[in-house]
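Read the single chain below, which is given as C-alpha cells and is the form predicted on its own.
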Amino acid sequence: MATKPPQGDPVQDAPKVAERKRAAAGLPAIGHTLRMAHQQMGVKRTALTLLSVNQKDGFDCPGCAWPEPEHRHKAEFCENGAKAVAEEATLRRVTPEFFAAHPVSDLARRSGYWLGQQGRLTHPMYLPEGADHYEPVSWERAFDIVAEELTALSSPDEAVFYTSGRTSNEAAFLYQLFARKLGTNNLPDCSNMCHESSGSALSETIGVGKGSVLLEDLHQADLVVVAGQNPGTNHPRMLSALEKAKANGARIVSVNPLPEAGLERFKNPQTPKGLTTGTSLTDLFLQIRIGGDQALFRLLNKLILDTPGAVDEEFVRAHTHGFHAFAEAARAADWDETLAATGLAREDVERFLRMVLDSERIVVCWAMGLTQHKHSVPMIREIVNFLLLRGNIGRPGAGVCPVRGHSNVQGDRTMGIFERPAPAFLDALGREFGFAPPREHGYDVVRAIRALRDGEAKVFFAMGGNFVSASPDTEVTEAAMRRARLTVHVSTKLNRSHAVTGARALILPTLGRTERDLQAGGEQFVTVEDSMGMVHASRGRLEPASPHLLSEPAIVCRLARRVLGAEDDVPWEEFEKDYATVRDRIARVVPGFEDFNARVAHPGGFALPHAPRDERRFPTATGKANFTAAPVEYPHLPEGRLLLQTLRSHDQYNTTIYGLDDRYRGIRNGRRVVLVNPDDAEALQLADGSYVDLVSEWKDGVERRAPGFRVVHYPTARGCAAAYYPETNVLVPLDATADVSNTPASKSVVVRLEQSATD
C-alpha cells in the first residue's frame, strides 16, 4: 500500500534553533535513516532495497559519487544515500489524477519539498499551449510533439539538451550522439554549475580534468587537506575513508568558513567505537574567510620555497614547466595581505606549514566551496602548484581530489556530455558512426539561459535534474524558460522545473536506479563512473513504479528514431534492446573503455587510466605539469555588507529536499535561515531570531531580494554568512561567474541584510 505524502505544504520560514552538533553519524543517523526510509518505503521494502545499495551485484546509490571500497559492508550506504534511495523507491505515486486536481498555477506556488514528497511519476504528461493542466499522453504522441518542435527550428542550435549527473554512461553516450546527429553541441550539464572550475584548472595544469587519486591513496596519505567541503552532509561515506586514513597515521587539516560536525568527530555507525565515542578527525581547523583559499596556498608556496630542501627539485626539473615564473610570483606573497584575505592567525598558518613539511604524501580534497567563485580556477591552480612543489602528484598516497557531488556526473562528461568537446572525441565519434559531428562550441548552463532569455533557443530538453531550481538568478532563469516553445523533462519525481514551462511542456517518466530494466534483449544493467574514475555496473532490483515508465536509453533511442527518421543508419532499435551493444560502441570511441563489456563484468568494475597518476605523464600543451602564476584574488567587502555562501542543509541533496531539518547545525523545521557570526550581527544590530531580507549587490545595479530569513547567530568566519539553496539562488546574478569555467559564483555573493517586513 502506498504511503501518504504530506497533505499541506509545510511552513518553512519559522525554524527552531538549537545548539549545533559537534559529531556526525552515530545512533541518531541510524534512527533518522530508518524513520525516513520507513515513511517512504515501508519496512520490508526498506530492508530489501538498502541491502542492495552500492553492492557489487546491486545498484549504485543515486546520491553522491563517492567510490566504494573493495571490501564492502553489508550496509554500504550513508544516511543521505539512504534518503536518496527512499525518495526514489517510495511507494507514493503522482498519477494523472494528481495533475487533474492540481493545475500548473497551483504547482508553481508549492515548495520544492512538497513537490518532491508527492512521489513517483507514473505516466507521460503533456501541457498543451494555453492550458493550465498537464494531461496524460501516449509515448508515441510525446515523441511526435518533440519532433514537431525540433524539426520546426531554424537551426539545431536553437535546441538545448541538458543532463543531470544521475544519467548512466549508456544513456549519456546515446544522448550526446543524438544531439550531435541532430547537429548541435548544446549539451550543458550540472558540471557547469559545480566542478567545471576543477576541470578547467586541472586540464591546464596536469592535462586531465579529473582527480588523480584512488580511494587507497587517501588511506595511504600522511596529510589530507579538506578545503571548501562538508563531507558529513554532502559525502558522508568519505568520513569512513578519513577515519581509516587517521588510523593509518594521517593528519587532517580542514579549511572552511564554517565548522562542520563530520570533520570534528565521526561516529561510524558500523563499529562499536563509532556508536560510542567516535573518532576525532580534524587535527587543524583553519576557519578561512570565504574566497581566501588562493591567498592561503600562495603564501604556503612561498614558505615552502623559502625552506631549504622542501622542494622536490628532481620532480620539478623532470616533470614540470613554468616553475621560475611561478616562484617569482609566489615569493612576492605578503603575510599581512594573506592574513587579511584569509582571516587566519599567523600561528595557524605556520602550524599548517609544519604539518606540510613533515608529510611526504599529501592529498588535497575540495568541493564547491572552492569551485564557485570568480577566481575559482586560479585558486585550484594554486593548489596544484602546492602539490607539484613537493612531488605530490603521481605518487601513491598523494594527489588532487575534487569530490564530485552527484553519482555519474563525471561519467557523463567522459561519455561526451560537454558543450566544448575535444576534437579527438568528435573525430572518433564521427568515424564510428559515419557522420561529421558539429565542431562549433555549444551552450553551457549560463549561456543556455541567456539564449532562452534572448529567444535564441526555443526547445529545452532535460535528461534528469531540476534545472530551474539548480540554476542561478532564479527570476531570470524562470522568465527564460517561459520563453521557450517547448520544455521537456525526463524525470522520476515532480520538481519545480515542471511548473515553470515553455508554451508547451512534457514530463517523461523514467526508471530509477533502484528498478529492474527489462528490454527486448532481456534484463539490462547500466554503468557509472565514480569521483575517482572507477567504472562499475548498476543493476536495479525493484519492480518499476509504473508499467508506463521507459528507461533513459529507451527514451533517447525512440526519440532519435522519431526525429532523425528511418534513413538514419545508427542502430537505435538495437541499442534499446541490448545495452551491451552501446558499450561496444563506447569501447571504440572513448579511450580507456577498451573491452568494456568484459571488464565491467568483473565485480567492482575497473579503473580508467590516468596518465599523471599512473605514469607521471602530463598530457598538457607543454607535455609537462604546468606551474601557474595568476595574481592573487579574494573578495573585498564594502562597509556594512557580508559575503554570503549558499549551501545545503543536512536533509537535502542538491535541490532535492528530504526534510526541513539541518540536524548538525541545530536548525529544525525550517529552511529560511541565514547564519551570521555573532560579532558581525552585533555590529549590524541584528538580534538572534530577528528576520531580514537578503539583498545581493552586484555591478549591474539590479536588486535581487530573498525575503524573510531568520537570523541565526553562528560561528561562521567574520564577514561571512551562509544560507541554503535553492532559496538563495535568486541572489546569484546570471553573469556573476568564474573566469574561464563560467561557473556561477554562488559561494561569494555580496549581500546586505535589511529588516524584514515580516519581522
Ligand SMILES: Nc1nc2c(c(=O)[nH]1)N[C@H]1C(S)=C(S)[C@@H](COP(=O)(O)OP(=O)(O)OC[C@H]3O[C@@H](n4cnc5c(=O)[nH]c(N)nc54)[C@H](O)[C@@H]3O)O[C@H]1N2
Contents of the next structure:
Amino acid sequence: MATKPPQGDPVQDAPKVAERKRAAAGLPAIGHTLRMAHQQMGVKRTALTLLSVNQKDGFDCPGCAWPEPEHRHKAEFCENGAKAVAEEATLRRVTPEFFAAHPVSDLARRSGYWLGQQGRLTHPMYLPEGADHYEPVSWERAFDIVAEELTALSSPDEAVFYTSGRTSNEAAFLYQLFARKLGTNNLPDCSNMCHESSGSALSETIGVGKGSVLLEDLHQADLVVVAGQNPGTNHPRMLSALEKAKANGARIVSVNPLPEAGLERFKNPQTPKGLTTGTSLTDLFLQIRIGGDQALFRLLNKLILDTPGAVDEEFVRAHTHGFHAFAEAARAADWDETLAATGLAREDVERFLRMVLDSERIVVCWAMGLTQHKHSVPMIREIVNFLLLRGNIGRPGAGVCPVRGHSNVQGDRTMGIFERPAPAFLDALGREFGFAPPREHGYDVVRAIRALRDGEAKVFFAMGGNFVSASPDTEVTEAAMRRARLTVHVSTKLNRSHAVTGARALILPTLGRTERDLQAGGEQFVTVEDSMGMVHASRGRLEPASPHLLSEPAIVCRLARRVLGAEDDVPWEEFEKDYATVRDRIARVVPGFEDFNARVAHPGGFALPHAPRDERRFPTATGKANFTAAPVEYPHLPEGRLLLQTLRSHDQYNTTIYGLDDRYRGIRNGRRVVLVNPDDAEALQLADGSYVDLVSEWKDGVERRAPGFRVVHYPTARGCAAAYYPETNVLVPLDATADVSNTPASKSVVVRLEQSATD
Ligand SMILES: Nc1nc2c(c(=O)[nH]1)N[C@H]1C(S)=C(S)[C@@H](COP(=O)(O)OP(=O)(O)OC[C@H]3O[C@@H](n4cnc5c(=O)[nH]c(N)nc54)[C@H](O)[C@@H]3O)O[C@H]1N2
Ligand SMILES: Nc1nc2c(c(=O)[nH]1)N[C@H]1C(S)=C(S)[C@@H](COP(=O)(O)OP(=O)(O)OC[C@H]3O[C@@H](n4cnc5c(=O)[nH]c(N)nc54)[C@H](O)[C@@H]3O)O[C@H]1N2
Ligand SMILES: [Mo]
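I would like to compare: after the form predicted on its own, may I see the structure of the form predicted together with the named molecule?
Zooming out: every chain and molecule, the one shown earlier first.
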C-alpha cells in the first residue's frame, strides 16, 4: 500500500534544517504570533480578538485544555493559542463558489494544509450520490437528508456519532441525549485516540478518570515530573505554571526520548526577565527510549520500597488495596533489564530516586507520550503505584496530572459522550427525560472504523474534528468512510473528511468559540471544563463568519426535532432558544453540576468535586486506591528497525496545519521529515538529508508505506525515530491498539527505512 504525497498542491514540502532551539517563547514567539494572526485576521481584528482570549468575560481559548490562572494577564494566551484563534477568526471564506470551482475529486488531492488555509465554511453544502460537486442546500433539506438515512437504518446502532473535543458542554449534552433517544451508545470521540488510557488507568486505580490536581497544587509541588509531553508547543501556558513552581523551590524532571525546547529553558514573554535570559526549567532530563516508562517507574518503586522509611505506611494502610501483590512484583524489578528497556544510565535513575526521596509533594504530568502505546494502561497504573507509595494523592502539591488535549475534551466526557456510559449516568438521564436509554456499549473510534469497513455502520455523523485524518490506518479508514451511505460533518473549516465521503455527504457549518451566539432567547454563552476539572463560561464576541451558520446546540436541537418528531417529549425548541434551560437539565443529571446556572455566573467558574483530591476517598470497586501489579512490558525491536513515534510540530493543531515550520526543532518549510539518532543513522547508513520511505511492519503482514521523508539527524534516544502526524497515520495499523483502552498505538510503530526511489 503506498500513499502518494498530495499532488496538484501549490504547497511544496521541501524541508530545510537548522540548529534546534534550546528555549521556548520569548520575543521571537510574539513576532511569529502576530505575523500569523495578521495574515488571517488583519490588524484590528487581531487586537480585538486576542485581548478577549481566556478573560473572565471572554471566550475560552480553542487551543488546549490548560486551566486559566486566578490572576490573569491582559494577554492570557500563548503563541499557539493565538494561532488557534487566528485559524478560526480568519477573514478567508469557503463559499458555494469555491465548491463550484473545486470538485470533490480535486479536494481529495489537496494537502490538509491547503484545505485548512481556504478559510471558514459559510453555507450548508450537500454532495448528492454520484456527484462530484458539493452544492448549497437549505438547513431544512439538510436535516431531511439526515432523517431519511437514519430512518432507513435497520437499527440505530448502524449510526455513529463522533465528537471532537471542542464541543461545548451544552452541545455535547444535547448530542448524546439525541443519540441515546435514537437508541444507540455509538458515541466515539477523539478521547478514544487521546487520553483514554489515562481514563482507564485512573478509574480503576483511584476511582476517577481525571487528574487530581489544581493549578495551585502544581505551584506548591516539590517535584514535578513531566513525562511524554511537549508543553512548549502543545500547552505553552503550562510553562508559566512550571516557572512558578520552580520559583517556589520545585525541581522538574523531564522524561522524554526528545529534548524539547520548552522544557529546557522558558522565556516567559509576560515578564521582563523572560524576554532576555528566561528560566531554565528542567533539573533532570531522562532521555528514555520510547515505551520504557513502565519499566522505569517499576524500578523506581522497587528502590523506594528498599529504602527504609520511604513508604508512607499510614497512607498505604488506611487508603490502599493490593499493596502486597504490587510490592512483590516491584521487588522483582531488575536493574539490567530496566536500563536496557529505558536506555538510561544507572546514575540517571539514582539521581531521580534521590530527588523523589527529597520531595514531600510530587505531581506527575503526562500526555500522548504515555497514552499511545500497547502497554499504556499498565504504564500509567505504575505511575499511580509510584504516587500512592509516598501518599502523593489527595494532599496539596501532589497528584496525577494527565494534561488534556482539546479545550473541552474532558467536559464532553463529563456530559456523557462515551460509548461505555456508566449505568448511573444512564439511570439519571432516563429519569430526567422519561425514556429508557440503550444499555449496550457502543463503538469507540477503532470499532467504528471496523463497523464502517464491514458495512455494519452506514451513517457517520461528526460533531467537529477530522476523523479520516486523525484516525489510524488512513487507507483502511478512508475506504471504510467511502462505504458509508451518508457522512455528515458539523465543521468550522474545510478538511480532508469533507473530501473522503460516503455515498452522500453533508457539511454543516457552525459557529466557533470566538463568535457571538444569538438565539431567540437572546445572546447565549456556553461552558467548558478544563484539564483540572474547572468549569467556566465561554462567550464569543466576533460577528459570525457568515449569516448562514448555526450554533452546535441549534444544529442538534433542529436535527433531533426533525428525526424524533415534533411530538418528542424533550423540549428541543426551548433548549435551542435558551441554553440556560439545558444547563438546568445538566444540573439534575450530572453529579457536581448542582445549581449550575448560578455557579457558572461566578467569574472564573467553579471546580468539580473530585473525591480522591478533596477527601482522599477512592470510589473504586474495592473502596480504596488500588495498587496494581501488571507484568512489565516494553517494545522489542527487530534488527535494523526503529520505533517511530508520530507527534506534533510547532505549527499545527492536530490535523490543522498552521504552517510548514517546527521552529524549536529547527525544521523549516516542510513536514515530511523523520528524526533519527545520528548513531542509528550511521548504523543504517542513512545520511542526513537523504530521502527514505517509512515502511511499517506489523504482524498482519500488510505493508504500510509513507514515501519521501527527509532524514534529519537529531538527538532522540537510540532506536527511536519521530515524524509528524497526520502524514504518518497511514503507518499505524488499525488493530495496533493499547490493551484495555483500545487507543491506537501511534507512539510506537515499528518501521524500517528504505531509500526512496526518487532519492
Ligand atoms: N499547538 C498545539 N497544541 C495542542 C495540540 C496541537 O496539535 N498543537 N494538540 C492538542 C491535543 S488534542 C493533545 S492530546 C495535546 C498533545 O500534547 P503532547 O502529548 O505534548 O503532543 P505530542 O506532539 O504528541 O508529543 C508527545 C511527546 O511525548 C514524547 N514521547 C513519545 N513517546 C514517548 C515515550 O514512550 N515515553 C515518554 N516519556 N515520552 C514519549 C514525545 O517526544 C513528545 O515530546 O496537545 C494539545 N495542544
Ligand atoms: N498518528 C497519530 N494520530 C493521532 C494522534 C497522534 O498523536 N498521532 N493524536 C490523536 C489525538 S490526541 C487527537 S485528540 C485526535 C484529534 O482528532 P480530531 O479532533 O478529529 O481532529 P482535529 O484535527 O482536532 O479537528 C480539526 C477540525 O475540527 C473542526 N473544528 C474546529 N473547531 C470547531 C468547532 O468549534 N466546532 C466544530 N463543530 N468543528 C470545529 C474544523 O473543521 C477542523 O478542520 O487525533 C488523534 N490522532
Ligand atoms: Mo488529543
